[in-house]
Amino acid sequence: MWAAAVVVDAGRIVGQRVVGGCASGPYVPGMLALRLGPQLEDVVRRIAPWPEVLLLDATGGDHPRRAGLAVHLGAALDLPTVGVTHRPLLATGAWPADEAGATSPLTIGTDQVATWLRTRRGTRPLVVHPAWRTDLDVAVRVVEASLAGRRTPEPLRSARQAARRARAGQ
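Supply, in the form predicted in complex with the DNA, the structure of the chain whose sequence was given, as a single chain.
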């Protein structure tokens, strides 16, 4: 398993780190932190400059115990976190209008734990999860500020690309 972390400031990559090794457990929905937590914490701790907020492929309160991987990692690192996923884990809610910036609530019972966000017209909306020391409003603003005109936040694209390169050996 490979993990990559990049620090993006004003659209520019100002820090990057890649780390490899064995995943620490199997993939079990609801227990991602057990599988990926240790290596993700390691790769973030090695990065410089230290970020103001972490964007992760993970959920926050959309979790059986309201503690998705983004919550765990934020707590472990004492760093604000925001999650971005393709789909919710448990929460449900109708898609927002097909307009950039449109949002709609994702709820578990009466609690809104995340929001659908249409980052770009004509594409599937992303799920934005407030997590450690962030709320819905901040989470959406962080994601929108990191889009760089694309559907997916630039830090996540860069990190995926770096991890893919490392996995291929280079």
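Next up, can you give the form predicted alone of this protein, since the form predicted in complex with the DNA came first?
The following holds one chain only.
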């Protein structure tokens, strides 16, 4: 597997690290932190400068145990974390209005565990998961501040591209 992390400041990449390795175990639904967590922790610990908040393609409270990979990694690093996914894992809720910045709750039972966030008009909304030491309002503000005019937050997009380049041997 390839794990990548980038640090973005004022819209500019100021740090990047890519680490190759092997997943820590087989895929088991609901246990992604055990499979990928050690490698992701390793790549983040190697990055400079140290980020103020970590965005992950992972869930927070929208998880069978209410503690997805974004919560686990944040706790391991003692770093505020926000998960961003394209679909909720368990939570349900109607999409927000078709306007940039619109949100609508995602709930499990009566608990709001995440929110839909429309990042651009006419596009599918993202799921924003507050995780370690973040709440819904902070998580949404962090994601909105990192969009750089795109649907997906720039740090996630750049890290994904770096991991793909490493995998391709470029």
